[in-house]
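One chain follows as C-alpha cells, the form predicted on its own.
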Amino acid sequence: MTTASNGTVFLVGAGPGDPDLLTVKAQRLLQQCDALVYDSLVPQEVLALVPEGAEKHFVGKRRGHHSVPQPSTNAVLVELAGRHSCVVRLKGGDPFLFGRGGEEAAHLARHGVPVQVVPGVTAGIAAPAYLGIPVTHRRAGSSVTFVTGHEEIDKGRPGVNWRGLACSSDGLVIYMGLHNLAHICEELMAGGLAASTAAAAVQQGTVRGQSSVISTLAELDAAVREAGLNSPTIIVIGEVVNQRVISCAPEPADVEMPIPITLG
C-alpha cells in the first residue's frame, strides 16, 4: 500500500532524559520540524526545543492508563507526513531499541513516506553509566545482554527464557523489569544464576529523581521496595556492577521527567 507523502518522518531518539545527551543532530531536527510525535518518557525542557507554531501530538503508552493504540499512532505519522515536510516522532532513548521504531519505520515504508532514523543514547547505558557502573568490562565477562522485561502478550512466541539467559550472557541489562522483578530474581536463579550475583536498580536515571539501590541477586526484589523505587527503573546484573566507579558518574540534569512514568 502507498500514500502520496510530502515530507520526511524522522523517529527521533530523545536520550534516557538529560537534555544534555541529545544528538547534535536530534536537536537540530527538533528545532526546525513542522509536526511532533512524542512518547512519555521526554522532559519539558527537550520538548521546549520545539518551534512554538508546530504541531504537536502525545501518543504515550503508560500501564494501567489509557494508551494510544499503536495503530492509530502509526496513521497519525503518515497523516502528518501528507501536510509536512519535517516530521519528527520522537522516542525515548533510542528509537530502535524496546521502542516499536521498526514497527513505525516499517508502517512508514508500506505507505510509502520517506523515513529516516536518528539513533539516541539509551537508557540501558546510560542510566548504570550515572552510577559509575559500565555494562561492559574487560574483568566481567564478554558479553551483555539487553533484554526487556515487559512482554507483549501479542508476539505470538514464548516469552524471555530467563532460565537460559542465567548461563548464556555475563550480564543483564532490564528494562521494564520493576512490574516482573520477583519473577525475574526467581527464573535467573532457577537458571543456576548465584544468588550473591551483584546487581543494581536505577530510577530514572540521569534525571532528577534519579535513585538506586546497590545488592545482589537475591535480594533485589526486596531492596528496591524498600528503597520506594518506581518507573522507569533500570536493572542491572552481574559482576559489571561490582566494577563500579562512583567517582566517574555525572550529576543527573535537574530536570524532571513527566509522572506517572510506567512499564517498568
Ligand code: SAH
The other form holds:
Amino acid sequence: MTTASNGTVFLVGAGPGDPDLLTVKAQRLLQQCDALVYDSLVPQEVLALVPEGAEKHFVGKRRGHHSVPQPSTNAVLVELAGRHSCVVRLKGGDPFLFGRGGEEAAHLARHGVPVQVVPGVTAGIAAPAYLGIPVTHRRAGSSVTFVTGHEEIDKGRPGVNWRGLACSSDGLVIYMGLHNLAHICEELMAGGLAASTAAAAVQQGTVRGQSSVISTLAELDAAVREAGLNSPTIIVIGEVVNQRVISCAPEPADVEMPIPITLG
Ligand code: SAH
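Could I have the structure of this protein in the form predicted together with the ligand, to go alongside the form predicted on its own above?
Below is the whole assembly, all chains and molecules, this chain first.
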C-alpha cells in the first residue's frame, strides 16, 4: 500500500532528558521541523526548540491525558507527512531501543512515506554514567544486555529468560523494570547470580529528579522501595556497579522530566 507523501518523517532520539545530550542532528531537525509528534520523557526545554508555528501532537501517556494507541500514532505520522516536508517523531533516549521506532518505521515505509532514524543517547547508558557507572569494563564486564522488565509489552512472545541471562551476560541494564523488580531479582539468583552481586537503580537520570540507590541483588528491591524510586528508572546489575567513579559523574541538568503514568 502506498500513499502520496510530501515529506519525510525523522524518528529522532531526544536523549535521556538533559538537553545537552541532544545530538546536533536532533537539535537541527527540531529547529527546522514543520510538525512534531512527541511522547513522555521529553523535557519542555527540548520541545521549546521547535518553531512556534509548527504543528505539535502529544501521543504519550501522562497524567490527565488518555494514552494514544499505536495505530493512531502511525496514522498521524502518515497524515502529517502528506502535508509537511519535515516531520519529527521525537522519542526519549534512542528511538530503536524499546521505543517502538521499528514499528513506526515499518508502517511509514509500507505507506510509501520516506523515513529516517536519528539515533539518540539511550537512558541505559546515560543514567548509569550520571552516577559514574560504566556499563562495561575491561576487568568487570565484557558483555552487557539491554533488557525490558515490562514483559507485557512482549505479549505473544516467550517472556525474558532471566535465569539464562544470569549466566550469559556480565552486566544487565534493565528498562521498565520497577514493577517486576522482586521477581526479576529472584529469577536472577535462581539462575546462579550471587545474592551479593552489585546493583544500582537510577530514577530520572540526567535531570533534576535524579535519585539513585546502590545495593546488592538480594537487597535491591527493598532498597528501591525504601528510597521511593518511581518511573522512569534504569536498573544496572553486575560487577560494573563496583567500578563506579563518583567524581566523573556530571551534575544532572536543572530541568524537569514529565512523568509518564506507567511504572518502570
Ligand atoms: N528509548 C528509550 C527507552 C524507552 S522505554 C531509551 O533509549 O532510553 C522507557 C524506559 O526507559 C523507562 O521506563 C525507564 O526504564 C527508562 N528511562 C528513560 N529515560 C530515563 C531516565 N532519564 N532515567 C532513568 N530511566 C529512564
